[in-house]
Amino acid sequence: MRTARTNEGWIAVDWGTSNLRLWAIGPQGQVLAERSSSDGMGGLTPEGFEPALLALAGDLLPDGQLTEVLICGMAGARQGWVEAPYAPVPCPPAGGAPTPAPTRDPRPSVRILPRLSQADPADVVRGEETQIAGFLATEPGFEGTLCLPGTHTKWARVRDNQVVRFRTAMTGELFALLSTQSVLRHSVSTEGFSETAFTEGFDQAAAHPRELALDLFSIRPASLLADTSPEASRARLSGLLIGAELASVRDYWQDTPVVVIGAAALSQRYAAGLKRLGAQVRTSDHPALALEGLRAAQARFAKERT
């Protein structure tokens, strides 16, 4: 017989394209276990999500009772476990009703948080909204811009604990494609970095973003004619792309506080570039904002049930 658990634990899940991460949360909100795997959405069919979850968390699900599992991220994509709806901005991040996901195993009660959408210009947020919710849970009342660098960097304007508008830049994906599948792959290393080359590329693109296509190609002849090192070419490519991105989203960071949220190395690069352009910027060093966002959503759902 399935019985709901009362005043007991639950499982928080951040399901990305490449990785799956979860936390077992105890009755007092303490983290009892933290686990991760490479079973990201990109490698799964809809039928593969439940087995992937059980492989990682099966021993955390007691028999004979129902354990709540709250998921954010790509499990709610069209190609995911079950498609979760989009909440149109302006709205609170991770503030809508979650979508139930079907399971064959009787132990988990799985729900997936909604994502964010924007009609004009067309854009979506799928996962980062929970990090934004986590940030606002730790800094309620923040007004300004949140920058979340990554494969697809998000820029979100936040006011009154809501996401007002946002844009997505494909900078990380462009870097990966250009460095591995374009002619630049012959000049760019897979490791190593030159801060000087990055800064030179950043300054060039930030000042002249319309010349980006020309400046990108120049990386190849520079390696042929000037014997530019692969490490310097890699750094220049990064600098050009990030510089052009920051120039294109000036209205998101000019004359407003900016907080950069993400992996330390990439966040520091974005923060350094923003500072060079005169922005008021800092980085968030909170280790698990997605978890904080899931906790805030779970607390809201619990309150709504009482």
Second form
Protein chains: 2
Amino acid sequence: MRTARTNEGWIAVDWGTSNLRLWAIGPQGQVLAERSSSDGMGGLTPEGFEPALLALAGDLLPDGQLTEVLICGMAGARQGWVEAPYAPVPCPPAGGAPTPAPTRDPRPSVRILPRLSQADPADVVRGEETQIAGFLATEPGFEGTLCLPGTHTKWARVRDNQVVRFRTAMTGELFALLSTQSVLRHSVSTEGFSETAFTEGFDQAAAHPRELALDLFSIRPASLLADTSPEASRARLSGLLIGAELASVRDYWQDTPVVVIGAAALSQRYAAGLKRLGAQVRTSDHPALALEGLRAAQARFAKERT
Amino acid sequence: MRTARTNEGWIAVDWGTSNLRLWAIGPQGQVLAERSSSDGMGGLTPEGFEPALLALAGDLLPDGQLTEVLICGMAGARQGWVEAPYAPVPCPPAGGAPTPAPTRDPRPSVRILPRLSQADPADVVRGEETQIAGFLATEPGFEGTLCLPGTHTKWARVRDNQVVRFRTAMTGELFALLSTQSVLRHSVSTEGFSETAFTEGFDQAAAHPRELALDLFSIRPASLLADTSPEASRARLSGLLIGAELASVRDYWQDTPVVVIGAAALSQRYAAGLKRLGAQVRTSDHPALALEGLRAAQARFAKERT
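Given the form predicted on its own, state the structure of the form predicted in complex with another copy of the chain.
Full assembly next; the chain just shown is listed first.
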């Protein structure tokens, strides 16, 4: 039994595959500190999570007090700190009961938010549900589609503050693998971009998505035979992949408002593509939706306790 | 000026990205020796090709004689021994003038066969043209499509002993990257196979190729939520990629005979898929079509000299 008194502040944690980001929240909800490290889930064994948390936030945990730590993201994966159950859609994002994670240190009381699952088509959301919850906290009652571009881009249909259905596309991971590990790496730069080449690739793949595997390879001969620049090849690769993705999720963006959430440059590419296809789209410029989602969940738990 | 007398035998070389394979051919066309090493183009600088050839075949080059060495494949790439020009289709495969490669050793007279190029859609063949030439040497007058599965699968339309047009799909490279480097590696075995899972994946992607990027990711949640076996996930990944590829090259296999050329297991998968889609398909079980193609080219050059 932990008998220490409870700290009125708490710690919000977004624990991804590659990074760990956290915020110390004061009793009035103010952000007292914001920190991040590269101790993502991908590089940790289950025993490594508590040391990684303490290394980044140990000094934010007062002695003799119990401080609540609420985590979203990959810390709840099977290879994570402790596996958090999936909440099947339709359901509110980040809405179910959190899973306690064991600690040796007596100061933190750690809990991990549930992820989302879908039976058919089989799919999972592991982390982004908190950004969705954060978006719904800032725009309650939004009805439409949220697009969260990234390594695994998520498309979520939202209604009545619930996620109704969702799909995941591997676009970001395919871009990274193809541009750095495949034969295309000889043709594709690591930086730079060409709007024209992006748009040409996008239009081609959006109109003929079934030819993607052929169009991807064509980047190599275009640079061999026509001296296409590495920056144009990079932009064309991005355009082809995003164009094919948008063609595959037409039922998510057709005839419904779309909000793109995420890093500015990538969000702009998705938004530009969606506009070309006639979608009604805007981007969200909120800097920390995951924090808003963690706040909303923490507030609900506090309410449930009273 | 090289004044040495000429050896009536010669050496045929298939120099790929990963491997080097060669045959010593006697005056009557008999194979005197067959050797291979892992000195593929991918691991060599331009200066490394002659030493790699001599390490494998130096003892097959008699002193005081000039021995012809005819090479096909990636030794003629821009990063290879010397860049061989591309022959634009339509043209006979391995049919143009070979490019001499410089040597310090006086014994070998090295030449590299041209590759194939296509302007629109931009595409290149770099090595497989010799297998195509070998197939046409064994079946002169064949009219239809040749499918050469591999890291980069080639589809070549052949008529009047010429390659009329061709396309390349990155299917083999995508399978390797996704199964070993992407998030799917957690779900996919390195060995084993399930015919049922292959067929299910194939049918799904062949019918709905535009949903490939979504279907690929679904392998991960299927193993997380439904405990799909790693062997079934591996077969499903293969089926999805080959199904989508076949949908993208419909004009290569519809209403025309198809011959699949290459390693037995992979050729069988392509042939099975093509049959499911109603194509008229068979596999070639010739063990060394590249050698037959090199023989045909060498015979033509000998004829041109007389």
